[in-house]
Structures are given as structure tokens and as C-alpha cells.
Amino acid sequence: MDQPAEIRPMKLHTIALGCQMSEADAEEMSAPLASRGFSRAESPDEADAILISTCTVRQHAEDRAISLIGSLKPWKAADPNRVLIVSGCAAERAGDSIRRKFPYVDLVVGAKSIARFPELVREALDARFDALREQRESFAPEAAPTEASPVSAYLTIMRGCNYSCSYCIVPSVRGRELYRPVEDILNEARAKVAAGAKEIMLLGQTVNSYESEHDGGKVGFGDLLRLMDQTPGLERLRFMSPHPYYVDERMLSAMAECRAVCEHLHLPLQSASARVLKLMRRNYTPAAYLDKVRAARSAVPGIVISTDIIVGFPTETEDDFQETLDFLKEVRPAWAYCFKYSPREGTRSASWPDDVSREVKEDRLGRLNRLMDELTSKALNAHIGRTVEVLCEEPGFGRTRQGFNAKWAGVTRPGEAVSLAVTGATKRTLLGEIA
């Protein structure tokens, strides 16, 4: 009797575009596919399915997603049994357009439907892909163990945003804030550490607005940090991106007292013009922001502040921009992510005249970057002569607890913590020798 043909396991290739939330979403959505027998494919060519997790915070990210989907038409045509799934924020905002423009996409899952992804996948695969039905016996009965980097893993604790910043598309594509149960978060943290992670990055649109019920009481973000700090084997705990409004004493005291929480606070500013902040609907003034920074530096000695800045917002004048430059000199962030304003369809500001010219935006961005280069250089050079703790992410490269990149010569294993004697610095990176 002929032996039955060996059933080849299905393979999944994931592509995350944009922010850390997109990466975390891709990881979360891979799990139900893993439970159906999909293993990881390193490239599209060897994949039976591709999952694209999209971002739409900036137009460039959405354009990149549309271009990528278009480029995969030959991949899909080469084997109609292949599965192409598009998910995330761009899928939420432009899902109908994606379906019309790319009929070969098998499943479009918007950001608001990520919680239903396992159900949607089951329905789509069962109803539409007989080739997969025939291979059902090869599917693992249980989900595969959580896959994590040997060093760092993302962990989403909440989705959505209750704010309505006039330039931001996130609330309309992510919806209102939803918080994961505490026990689910702690269980996932333990699983990721067991899978090799030394560091966990908590993610959420306004991550520090988190609140939930646990053991009969209310748990806020500071309380969650304390619970996470008890995770056996967890060496470092980070989070992105907090909102200035929710930086409070409970959060800062937890940062100061928890052994694993890193001494870094990324606190988006966007502008230091009170007038522009009001137009942005950011819900704080420059003075209130500065108070939060001072409180953080008082509570957590040695804490490093970083930020986000937008230049060229509608009606921004030269005086408004100069206020931002002067304010940054006072706050002294160690680095900043700096962007030129661009209208996003569906946001409040998109209906306003984009009245700051491209040339002026370019000029302001250049001046802002030059200032930030100076501030970053001072922050890096201040470490020369010190010894810092670095978590190795790849041979000869890692990050300090404060979030600075570091390089050195010598053999080290990913996940290994080393003491680095800092001897110099490049534009963005500390240089040193293992002490």
C-alpha cells in the first residue's frame, strides 16, 4: 500500500509597519494562526500566509502599507491557496478601499476588531480555504508557546484612546480605551519571560491611563507597575507612550521603587506654544508639562526624558516655534522624535488650511533637529567616564536602563547584562569597554 503523502506544516510570515503597537498586534494575531498549525516563515517566498499589521498615524505609514499590498499580487497569483491578511489601523480607516482595490486580499481586520481576530480567522479559513480544511489534522490542538525575543518583548495592556487630539487619527481607528484584565497581563508577562525575554515593554495609546479591577480593588498604572515588578526573572520593565495628564505621584513612586522599571520616561510634548497646544487639543499647558518633568526628576534620580515634537501645525508662527525651541532648552530631553505636520483625512485639523509652507516646515524641522543633536550629544557625553549597565541585544550592541544605545568590542550573548565603562560617544550611541 502506498504511504500517504507527508503533510507539510503551513507557514506564516508577519510584517508589522509603523509603531510598536503594530508590532505587538502582529505578535498577538499570530497566536491563533499558530494554534491552527502555522509555523514561522522568514520570508514571503516560503510563506503560505502573510499577515500585514498596518499603521495609519502618519500618511507615509499608510502609503507604505498600500504599496506593500499591491506588491504582493504576484505572490498571491502564484498560488491561489495562499492567504493574505491585512490588519490594524490602516485596515480600520481604509478597509473598504483595500477590499475594492485589492480583491486578492482574503481578510481585512480593522484595529477595533483585533479582539475578534481568532473568530474571524476561523470563519475565513473554514469557509474559504478547502486546502487548509484538508490539512486540519496537522494543526496543533493548543496554541504554540508565546514567541519572544531573547531580550525584549512587547506586551499590550490597553487599546484605544479617549482623547481627541485634532491631528490624530488613532481614536477613530482604535476606538475608545479598553483595558486588559490584570491577570491576563501578568500571565502573558510570565509566559514571555519563560520564553526568554529579559525586558518587557508595556504598550498602549495612552498607556498610563490604564485602570482595571483586581482582587477586589482598583488597579491604576502605578499599581500595575508594582505587580509587574514581581514577575520572576523579569530584569527590565519599560512602557510607551504615556500621556502627560496621567503622570501622577502613584506612577512616579512606582517608577522610583520598583527594581525592574527603567529610569526613562518618554513624554510627548508636540509643541511648547500654549496657543498651538490648545489647537492640538492636548489638554495641558507648557507649564503643566514642565511640572510633570520636574516631578519625575525629583522622584527618580537620573531619569532620562525623551519626547515627540510636531513642527508646522496649522497657524504655527515663528514665535510659536521659537517658544518650542526655548522650552526644549529648559526641559533638556535626551532625544526627540521630530515630525513635520501633515493632514490626516478624518481628523479635525484636516479641515483647516495647511497654511505653513513646505519650505518653512523643512526649515523648522532642520533647526529643531540641530538643537536636539546638541542636547543628545550633551546627554551622551555626560556618561563618558562612567560605568553603566547594558542589556546586550545582539553581539556588541545593547541599551542602558535609561534607553541609550551602546556599542563595544568583545563577545557577549543576547540577553546578557554587562557593565560598560563608557569611553566615548557617536551622534546617537555610547561607546565603551566591558568593565
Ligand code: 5AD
Second form
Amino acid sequence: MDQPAEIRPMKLHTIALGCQMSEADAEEMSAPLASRGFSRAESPDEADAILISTCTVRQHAEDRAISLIGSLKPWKAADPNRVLIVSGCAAERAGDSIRRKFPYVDLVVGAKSIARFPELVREALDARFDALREQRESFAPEAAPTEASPVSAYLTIMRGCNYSCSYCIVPSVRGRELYRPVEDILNEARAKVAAGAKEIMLLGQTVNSYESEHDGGKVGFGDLLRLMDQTPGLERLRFMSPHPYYVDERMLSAMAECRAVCEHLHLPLQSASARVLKLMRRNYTPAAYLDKVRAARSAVPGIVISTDIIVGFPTETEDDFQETLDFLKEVRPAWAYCFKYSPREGTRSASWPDDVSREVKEDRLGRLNRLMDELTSKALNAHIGRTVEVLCEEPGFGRTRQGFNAKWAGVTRPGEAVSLAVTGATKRTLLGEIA
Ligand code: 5AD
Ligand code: SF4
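Next up, the form predicted in complex with ligand 5AD. The previous block was the form predicted on its own.
Following is the full complex, with the preceding chain placed first.
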């Protein structure tokens, strides 16, 4: 008698390129696949499906996505039943060309269609796995494995961006701002904590422009922090990335008063030349940015500032760049993500000459990184001899409330809060011993 075919759970490998939002999207898109019986695969080799969440914020990011898709051709050819899904910002911007260039991709889902993903993936899988229908349906949604949450979990509270910074592709690939209802956010926070999260990172392109109706009233970002702070078992609350324009007294007082909200503000500056900022359409001046930083520092003692900077924006002169360096020396962010300007087709600035040469961009980036390395070193070294609270994310690795990386010898369980006596620092990481 024939043996029934072995029912082997299918496996999904996810690859998120780019920002935290891309990672959070990949996680969100894994859920409908998990409910259809896919469990996690650590590598492409053992995977029946691969989901790539792509980024297009700079050309380099899109190039990486394209080359990754190209490199998966043999993976797909080895078993045509395998499913390759490409999602996210590059899929939104260049979906047609991805379909044409890589006909073996089964499903291309742009960033604006993420809400429709469960439906799109159902259609794609039904077409592909017709022969496996019975097997697939033996995995009811409720039979899906409940994934443990990472110690630090992402929670998307809004999508899209209503700004139109002249260099930025995000508004065109993600659309206008859409806010999730408060109740959904609080429920997801509770679920993540129940699944093991100790820290939640709220995500949104301009996370602090959040607003929504709740209990008959308006809830702004500060109010949301206060509501989230009530989540039982939640030890730390972070958010990324706020826009300087919406940093206000309500937000800062909530940061100061909420026990879980961490003493860290990642506040993208981009440039400190008033002229360049205007061309960037950032909607603040360097002086206004400085006021926000000062207000944050006086409201939240010990708060650490970090930032994003773009060098080589069209027309940026040596004097403009010098103003940025001088401003950073005054503001003293503890670290910065620094980028060379990359013209993105369809943005306003892409129609202007990209007139700062590659060499000059590289030179400015190098000088900026050297300044930031000094500031980071000073911020890290100031911890030596002190004891800090670290949330362990992996054995021997975690982060302080202010967002500094920390490493130590000895075994600690992920999720454990440890007191670390800081003994030294590397370029980006505190070193210590458990106190
Ligand atoms: N070129 C270079 N950097 C960019 N960023 C966004 N768009 C571009 C671009 N076209 C940077 C900004 C932003 C970060 C997420 O990426 O600094 O804050
Ligand atoms: Fe892009 Fe500006 Fe929106 Fe940030 S605020 S996502 S830089 S348009």
C-alpha cells in the first residue's frame, strides 16, 4: 500500500534590506505566511519561500536589492515550486522593471500595497501550490506557530509621510500618512510583551506626527506614549524617527514622565546650513533645531541625541558643510548616520544638477565621520567607571536606555536587565562587567 506523502511544513526565509520599517514590514508580511503553515528558515537553502523587503532610499540600497534578486535565480531554478516574493520600497518604485528583468519572481508587492498582502499572497500561493492544496489547508490559521517576540520588538504606528523633502523618495513610494488606531497599537504592544518583548520601538516615517481619535478625544504622539507606558510588563519604549517640527512640549513632557520611555532622541538634522535646509524643504532652521534639542535636554535629564546627515546635497559649498560640522560640535549628538547625497528619480532635487563631485562627497563624508567618531568616543568614554542598566538582547550583548551598545563576558539570558559596571569602550560599544 502506498504511504501517504510526508507532510513537511513549508519554510520561509525573510531578508529585510534598509531601515527598521522595512524589517517591521517583513515581520508583518511573514504573519499571513505563518498562518498558512510556513515556519522560519534560517537560510535560503532550507526555504520553500523567500520574502525580500527592499529599500530604495538611496540608489545603493536599490542596487543591493536588484543584485540580491538576481543572485536568487539558481535558488529558484533548483525547485520551481519555490516562491520568491519581493516587497517594499524598491518594489513600489521599480516593480515593473523587476517583473520584466526577473520573470522568476512570483510576487512583487509595493510598499503601498502592504495592507493587501494577505490577499495577494493567497492568490499567488493558490496559483502555485494547487497540487498541495490539501496539505496547505491542514494548517488552519489558528494552528500557525506563535512566534516568540524579540526582546526589542518593532511596532509600526503610522505609514507614509506628508512631507516632501526635496531629496526623499519615501513620500512617493509610501504615500500619505496613515495612522493606526490606538486600540490596535495597544493590543499589538500587549501581544508582543506577552510573546517576550521587553522593549518596543514605535516606528513611523515621522513617528511623532501621529494623531488619532480615541475614547472620544484626540490622541497625539505624547498621549500615545502615555497610553503605551501603561502596558504591563513593558520595560522600555523607544521610537524612530521623529521629525523636529513635531517635537513639542506635550511630547517632551510625556518623555520625561513616562517610566518606560528611554532617554534617547534620534532627531534627523540632514544639514545645518540654513540655505541647504531650505532647499531640502525640511521645514526648520538650524536655530529651530537647536531650540528643540535644548528643550529636550532640559525636559529629560541625561537624554542622548543622535542624528542623520546628508553630505553633498546639490549646491552644498565647503562653507555650508563647515556650518554643519560646527553645528554638530555645538549640539554634540552621540552618533550620526551619515550619507552621501543620492539623487532619486522623481524627487524634486533629482531635477537639479548633482553638482557636488563624488570625490568631494567622499571627502566630506570622511571628515564628518571622523568628527562623529570623536563625539561617539567621548560619549562612550564618559561612561567608564559608571554602572548602567543594560537590557540583554543576545547573550553578552545589549543596549543601555540611552541606546548605547554594550558587551560583557559571561552568560546572561536575553530579556534580562543587567547592571553593568563599565570598564572600557570600543569604537561603538561599551565594555563592562556585571555589577
Ligand atoms: N540621499 C542620501 N540620503 C538620503 N536619505 C534620504 N534620502 C536620501 C537621499 N536621496 C537619508 C536621510 C534620512 C535617512 C533615512 O536617509 O538622512 O534621514
Ligand atoms: Fe523623507 Fe522628509 Fe518624509 Fe523623512 S520627513 S520620510 S526625509 S520626506
